[in-house]
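One chain comes next, on its own, written as structure tokens: the form predicted alone.
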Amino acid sequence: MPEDAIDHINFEELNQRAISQPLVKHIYTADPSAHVFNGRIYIYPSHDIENDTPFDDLGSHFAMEDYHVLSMDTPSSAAIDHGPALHVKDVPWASKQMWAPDATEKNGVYYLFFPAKDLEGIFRIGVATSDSPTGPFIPQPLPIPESFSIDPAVFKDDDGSYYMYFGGIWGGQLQRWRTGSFKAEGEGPLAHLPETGEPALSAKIARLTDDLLSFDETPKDIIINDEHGHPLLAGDTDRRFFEASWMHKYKGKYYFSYSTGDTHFLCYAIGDNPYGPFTYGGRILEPVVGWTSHHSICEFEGRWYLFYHDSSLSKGITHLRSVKVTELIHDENGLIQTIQPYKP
């Protein structure tokens, strides 16, 4: 939602129209990654904190330092905050900005994947492990080799393979890796972005090794095509990828979903395998209060749910968000029904 519109919002009235309420209100949480482990829903969000860092296009005001794990018996029950699970001070290679994480499980071990800036200010992706879904998590001493950018999302396919989707432009630094190596800011904070008529930057995918601690291949581009089979262009800002990758599988099809960032939509595209290519399918969620949209999609007892966030609790403060959940519907053709976050 545009910043200039926030000043005119009646937040008491808006919260009455909201289709869902924050899962927790004692802390600010965002970027929810939801999974079902042993019949219970576990949510791995980022933890927004109040800070004095000025707003900029690189997201410097998103100065998160740690992760909490939330859990719920069902999507309609109260959420429990299990407390701090990992702090930046416990990660030897990380300096700041513990942004959107994800988690998975294999052979009774729980893995937390997270981005953070290293000691040189470059975003890398780390891994931490625990014998409990709620942590505490013990980080590996170094980030995943050859990892870069932000927003890791790990998908387990039916054959037992694990894949990581990742990447984000602007502050997520993806545009700085267009040549295969990191480029400095150059002439401005958003340097190295493609021109509007060029193909949009792509999220990345890499199959993980058996121990889930490394890439088992060189990361590949996730290509999103339009209805004519042409890759979406950088100027198609209502549909192109910006950040917040997620993957779920429904009736044999692979649904790659993501945020369009500066245009504030959650969108999806459908493919026949984890690598794509994917064909743009539509919008999942219309814009919420607050600059960002970031989500996950989770099945629980045969029904599907969208976990997302907005800034209604903080009355529109961009970097103080709250996690929410609502049901997600696939129609008879497998298309996702667009969700309006606020009732008329």
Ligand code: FUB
Second form
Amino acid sequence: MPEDAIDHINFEELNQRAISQPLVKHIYTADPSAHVFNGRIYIYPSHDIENDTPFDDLGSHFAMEDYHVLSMDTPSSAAIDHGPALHVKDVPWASKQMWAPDATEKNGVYYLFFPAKDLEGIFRIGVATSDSPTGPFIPQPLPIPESFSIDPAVFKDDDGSYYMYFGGIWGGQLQRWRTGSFKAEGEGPLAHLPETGEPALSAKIARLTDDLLSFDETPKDIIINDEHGHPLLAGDTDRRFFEASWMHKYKGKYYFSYSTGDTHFLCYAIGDNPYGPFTYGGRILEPVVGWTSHHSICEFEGRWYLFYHDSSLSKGITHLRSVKVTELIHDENGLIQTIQPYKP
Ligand code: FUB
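Got the form predicted alone; any chance of the form predicted in complex with beta-L-arabinofuranose too?
Time for the whole complex; same chain goes first.
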């Protein structure tokens, strides 16, 4: 829901119509990446904090400093906050803005992947490890070599390969990497975006090395085609990729899902392999209160769940969000039923 609408919202009434409530209310949390480890649900969210940075198109007001891990027995049980798991002051290469993280497990080691701005203000993606899913996590001294932009999502395929999906435009800086090297801000924060009639910028994918600490290949574009097999255009803002990559596999098909950012939808596209190409499938979630929409999709005991966030608890403050969960249904054709976050 666009920010200029929040003056007109009755939040008490809206929260009664919400299909789900915040998983925790003592802190603000966002961008939930949910996984099941050893039969328990672990959620790796951003930890939103109050700050004085004004709202801008680069998301400077998202000034997060650390991560907490949440966990739940089931999607309907109370969530536990396991406390601070990693702080920016403990990451030698990072200066600020600990944005949307993800986590995975391999051979009993838990890996937390996170974006942050480096000492030059360029978003990079780092890794930290722990022997517990709740941390604390010990960061690598440097970011992943050749990493850039934001919103890492790590997917383990059935053959044991791990892939990272990542990227985000506008404040996520993806447009600055169009030529392969970082371009300065230029004529404004949104400089270097494609024209409306050009193909949209793509999320990226890279297979990870066996130790999960590096890219095993040069990142490739995630192409999303329309129903005619043509790549979505930059001007198709209701459908094109903006940020918040996620991958899940359902009945042998690969579902790449993402946020459309400035039009506030969560959408998905279906492919036959982790790299795509993918064909646009539809919307997963209609706009929530707050500017951003970011999610994960997780299977638990044979049912599927959408973890997402909104800004209802903070009464619409864009950078103070709360993570929520609701069931997600694939229909008999494998299409995802669109979810309305608030009942009529
Ligand atoms: O939480 C900061 C940023 O906002 C995330 O990295 C984006 O996906 C958006 O949710």
